[in-house]
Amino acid sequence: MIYLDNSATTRQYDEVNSAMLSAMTDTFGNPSSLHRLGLASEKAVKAARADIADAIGVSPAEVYFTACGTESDNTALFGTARAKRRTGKRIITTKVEHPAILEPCKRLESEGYEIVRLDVDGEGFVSADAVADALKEDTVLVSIMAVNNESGCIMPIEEIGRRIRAYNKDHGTGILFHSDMVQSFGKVRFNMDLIDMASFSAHKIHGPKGIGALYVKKGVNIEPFLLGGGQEQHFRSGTENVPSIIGFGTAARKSSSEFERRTKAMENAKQRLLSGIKDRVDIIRVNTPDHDSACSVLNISFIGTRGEVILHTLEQSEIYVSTGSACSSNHSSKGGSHVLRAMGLKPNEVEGAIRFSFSEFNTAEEMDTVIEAVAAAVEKFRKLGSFR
């Protein structure tokens, strides 16, 4: 099996599996309980929070556990909107965000909020100038993803953060800046001091599904999304998912300590595959920019094919790829990927797009196998479709 759908989810580290099993069999107490088992669970959660905070580059007190990246995104948007509803109702985002941002924005728009959806250029980037030009005194939030999950482009997050900070200083405003960092975690590092909130997910870094985190900078106050027993400093109620939290912490610690090795392995696999496809397959469009793009994503349109057919053809050889975001079927059903359409791709370019996404486990030998399989699949489809 050759797995190249790591932007959808990753295989858990063996160390994560072991840590979670131990948590389920030994450290199974409720962290809110006052007895010894509860205190042991509380200590384990505290250690995992510290590991995640260290990997992100923030204080443990600024990390709040959620059920997933989607909940983190929703909490940032709805929590900010509710906390600042008397200040303004203008929210700025882009047209290429994950559905976990786009759908809450639709809901807020139906409730009377003004949603500004910024364009991106042909490579998928939003410009810091465009963000700065869109800022107004009634703006309460800017939410822009760090790494696009389909194109792989790295947004100018730090420059955008500087522009927002300068605007706040000049106008006496308190605009907050949130970034969906689910795809950047473990692949790209940012100066978190320029960001007020950020969303993360464990299963993108070889941790478990069903656990995420939201970074909220000290001093930033937004309303809780879930109310109840007051867990997570009264910010996110609900009994903590201790095994998954421990698994998340283990994955974060491992991915952070081996950051250089991991990212180099991914970049090598990406470049090997890109070079080979360029050599073997003609009439393609590379949708991932050759600069400022994450090591983990390569998106290519094979003109004159249907990406879904190529995907299933490769699957027969146990090669697993994607046609885009695993969480955006509702967006992709109308004209294909909303990300690629926002980049200005033609319908046939959108239709023929394949996303390859890498992990540290992918090898050069695997990429050579994929190159041959892709070339054969594309040639076969083009012949059947009388492609010219």
Contents of the next structure:
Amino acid sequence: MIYLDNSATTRQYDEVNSAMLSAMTDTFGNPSSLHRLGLASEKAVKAARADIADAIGVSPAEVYFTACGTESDNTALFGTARAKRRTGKRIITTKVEHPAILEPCKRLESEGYEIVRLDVDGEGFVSADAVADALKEDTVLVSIMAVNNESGCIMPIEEIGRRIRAYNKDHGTGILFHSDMVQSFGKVRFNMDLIDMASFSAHKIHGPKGIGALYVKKGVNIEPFLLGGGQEQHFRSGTENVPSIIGFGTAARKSSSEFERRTKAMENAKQRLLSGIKDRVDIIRVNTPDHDSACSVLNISFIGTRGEVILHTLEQSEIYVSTGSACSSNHSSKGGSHVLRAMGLKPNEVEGAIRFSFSEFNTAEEMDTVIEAVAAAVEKFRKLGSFR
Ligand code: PLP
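Okay, that was the form predicted alone. Show me the form predicted in complex with pyridoxal-5'-phosphate next.
And the full complex, kicking off with our chain again.
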């Protein structure tokens, strides 16, 4: 099997599996219980929080566990809207965000919020100037992802943060800056000083599915989404998912301590696949920029084919890729990927798009196999005239 759908989800590290198993069999107490078993769980959650905070580059008290990246995004948006409802109702985001941002924005719009969805250029980048130009005194939040899950492009997050801070200083405003960092975590490092909130998800870094985190900078107050027993410093009630939190902490620790080795392995796989495909297949459009893009993503349109057909052909050789984001297959995506359309791709370019996404486990030999399989699949379908 050759797995190239790591932006959808990753295989759990063996260390994650054993840490989780031990949490389920030994450390199964409720962290809120006062007895020894409870305290052991509380200690394990504390250690995981410290590992995740360290990997992000923030302090442990600024990390709150959630059920997934989607919950982190929803909490940032609804929590800010609630906390600042008397300050303003303008929220700035982009057209290429994940549905976990776009859908809450739609809901807020229906409740009277003004949502500004910024354009991206042909390479997928939003410009910091465009963000700065859109800021107004009634803006409460800017939410812009760090790495796009389909194109892989790295947004100018730090520059955007600087612009927002400068605006706040000049105008006496308190506009918050949130970034969906689900796809950048473990691949691209950012200075978190200028970012007020950020979303993370364990299953993109070889941790378990169904556990996420929201970073909220000290001093930033947003309203909690879940109310109840007061866990997570009253910010996110609900008994902690201890095995998954421990798995998340283990994955974060490994992905951070082996950052250089892991990202280099991904970049090598990406570059080998890209140059091989360029050599072997003509009439393509590379949708991932050749600068400022994450090592984990390579998106290519094979003009004159249907991405979905190529995907299923590769699947027969146990090669797993994606046509876009896994989440957008459940999302109403009339006309194909909203990201590629926002980048200005023509319908046939959107239709022929394949996303290859890498992990440290991918090898050069695997890439050579994939190059041949892709070349054969594209040639076959172009010959058959299965395209329009
Ligand atoms: N944000 C981005 C950019 C993603 O790629 C994803 C998952 O694909 C999410 C948010 C949602 O994360 P989760 O699957 O943990 O809810």
